[in-house]
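Just the one chain here, laid out as structure tokens, in the form predicted alone.
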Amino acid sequence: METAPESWQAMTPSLAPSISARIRERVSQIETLPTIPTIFLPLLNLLNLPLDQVKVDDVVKLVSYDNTIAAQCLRMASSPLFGLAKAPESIKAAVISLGLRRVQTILLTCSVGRGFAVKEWKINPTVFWKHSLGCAMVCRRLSDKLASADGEKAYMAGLLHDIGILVNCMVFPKEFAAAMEHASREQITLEEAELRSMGFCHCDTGAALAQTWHIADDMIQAIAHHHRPEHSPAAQPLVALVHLSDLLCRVRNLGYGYYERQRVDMVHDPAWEILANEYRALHHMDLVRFTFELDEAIDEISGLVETIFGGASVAV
């Protein structure tokens, strides 16, 4: 796995030193993120390996590490969403039936959800997870359209792009609550409301946390710059992919639970140009048809959120 840059501040040069120090201090005070440090980082290492080097037993071991996550994964594998003829009766059976990559991304989703059990949400948690999972799934679908893009990396970047919102709920609760209220009242983007109210946004706090996890640089880039991919010094195609997927979700009612009053022109967005220069397949993509496909996926996304974060526990 790549090493994160020496300082996330290098990615956010517009922040005043006093604000940067404040973010760094608050993030360092997060005492516990259950599951994330123990499962999440080894999982990222597995995802960075070629598929033929990933061992089934290693994945099963990660899934089985935490009983709650194991129950969530088994429940997901039993969901009609995955179309298995028979619900698996063990974690190993689920891994074999679903396939390594699918199980890894299920585990990634479950571990993030389990790790951020925020006690006092300042945003509706169901709305947040629908947006995050929606963005992850759109990232993967869009990367499939581009043929040569890495779908699993795209999914991971889409899922993690808004982790700064959870950081803000945990360590800047009053300030973030005011920003959410301002965004809803003025019908502006959450990023704009945060910058007005707080002087920084979830991109900054998310990048700060991601660096403490030593996540690969391209993931940090996606977290730090998904609202302004043209400002990313590296990994621009991945950042642009997350930006467009995030935007597509927000304009198709998979946003943050309020109406955003903004004009959207995908084809003239800087992110579109970044991707068009990298992937020739984008020139032939039917964007209107793709947005209709997204509409059809909303029920699937809602089902995934319910499967992961709702329902009774399942014995392992």
Given for the second form:
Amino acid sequence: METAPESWQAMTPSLAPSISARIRERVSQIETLPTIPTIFLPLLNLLNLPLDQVKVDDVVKLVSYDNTIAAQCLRMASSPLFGLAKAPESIKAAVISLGLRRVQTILLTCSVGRGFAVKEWKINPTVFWKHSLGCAMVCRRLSDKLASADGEKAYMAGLLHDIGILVNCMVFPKEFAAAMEHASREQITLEEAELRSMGFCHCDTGAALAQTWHIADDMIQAIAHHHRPEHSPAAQPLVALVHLSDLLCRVRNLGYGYYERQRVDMVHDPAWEILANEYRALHHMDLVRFTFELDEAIDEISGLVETIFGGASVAV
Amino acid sequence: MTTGAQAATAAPQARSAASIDPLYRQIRDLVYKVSGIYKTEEKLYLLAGGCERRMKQTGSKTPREYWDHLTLHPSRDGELRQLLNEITIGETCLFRSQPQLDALRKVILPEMAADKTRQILKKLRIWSAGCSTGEEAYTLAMNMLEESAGILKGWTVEVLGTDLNDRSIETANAGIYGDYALRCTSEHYKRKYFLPAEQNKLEVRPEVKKLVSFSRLNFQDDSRMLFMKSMDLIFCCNVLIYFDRASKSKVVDHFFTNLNYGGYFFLGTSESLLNLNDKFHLVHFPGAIAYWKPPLKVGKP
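Show the other one: the form predicted together with the partner chain, since we just had the form predicted alone.
Up next: the whole complex, starting with the chain shown before.
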């Protein structure tokens, strides 16, 4: 197992060296460190292509690679969520009726979800995936509003931003359970509770894990700095986009299942300025309407999570 | 009114969003642009139901014909008003928006109680602007009373309710409500803050009424609007939707002036200010949106 490279130390300047060393050590020691699912990287490559260049057959091949994922795609295609008149009979038919976008969404989400064999969930898994998937969807929608070409990357960053929570469940189960309990009792943010009781948070452990995956650096920055985009040494617009999407989810019923005493002034958040400097379109965005539109997506997200993780969810 | 509103919601509920004529989404966008009311996909059937009732009244045979009526007909402004009536009818009840109340009690009140300038007077002034028959004003007063032994210990609370309509004010003063208006009120509040009244209705207790005063006010009356000073919180739900852009902007400017620094302005839960005022900061609380008047030093370039 590879240990986190030295650069990680530079990414988390707020941590005392002794703590970051401890995290690195613990993360590198676990035997069941989540690995990238096999289809994940080819899928990412596929996502980088413009939609009109994606071949249906390539997607069908990826879907067919994993039986469970293939079954989930078929189940999803025949779910009332998509209102198909007839259940598709083949994977190809399912891919065509769902549309490439949706299949990509399902594939990504399934492959990330299946990479984590979390034995002891210290957080309700359905709640966790609803938040992650919700954030991914908001990231993509916000990208669309900003006419940002990298909607798929934004989606991915949203999906992975809180991956450190799963690391915490696996590596620091006792400490994380206490932090979670503290957060919901005091109605404070999870990050704040983690920092108070453990001295580090899911951003740090998530980044440590992502480093071992060798995924793109901007993705790692989004995981490491999504609570403080202004501290990110690189890829600030992407990190800011994830930060704002995360905030929006948490104030619109896609948070961690408890009341967070939050008062969010998005337009005056440093992230807003970072994003507005990069994308002029943000100045003209109707944030209130965007918020209302997000409410509409909640049912769809719940449906997706039920379909993808329904069978696997374990109540806490 | 009660049965009408209930019937309006019951019948089309089974309809899925997918089966709704796409033209209703176009109408939804028009309604949002003009009034600031946004009906989400799941509430679209309510808008469709409202349109269908108006279509009968106006003799429009198809959604397309009704769309033309709303956009081209000489009486289009009046018709839009009628449609707004249809889609907001029955929304008035006590404890209508729990997320707003949570934001108030869990985030805003602790913030205000800790504010040094407010600690001198220990006084809180709340305005239910366009209070209709008083439900919102009493809801706010009861919530403040719940905090009177805690965070608001030693504070004076004043709730003002104003409306254009004299009959509404009369009903508000009486403070007697039936099942429909009380459908979101918990047993705890019913027992603690109401007395039995005739016809199985409940009347707001005197200690709640003592905090609240109602009066008639026209938002277009500039001189009287200027008198509504030193508010900490203003609630104005589904009232501004009937105003045109210029009048709405003027009223909102008044509200900004009426608020103390650090005060908050709440609209209805699916209502937007449509970027009419850039002095307010838009703030999100869990499940609720509000507009905040920043202290002088904050928000300056």
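For the two forms, the rigid core is made up of the largest set of C-alpha atoms that agree within 1.5 Å on superposition. Residue numbers count along the first chain shown, from 1. Source: prediction; values computed, not measured.
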query: Large Cα move at residue 274 between these two forms, threshold 2 Å, rigid core; finding: no
query: Post core alignment: residue 291 C-alpha displaced by 2 Å or more between these two forms; finding: no
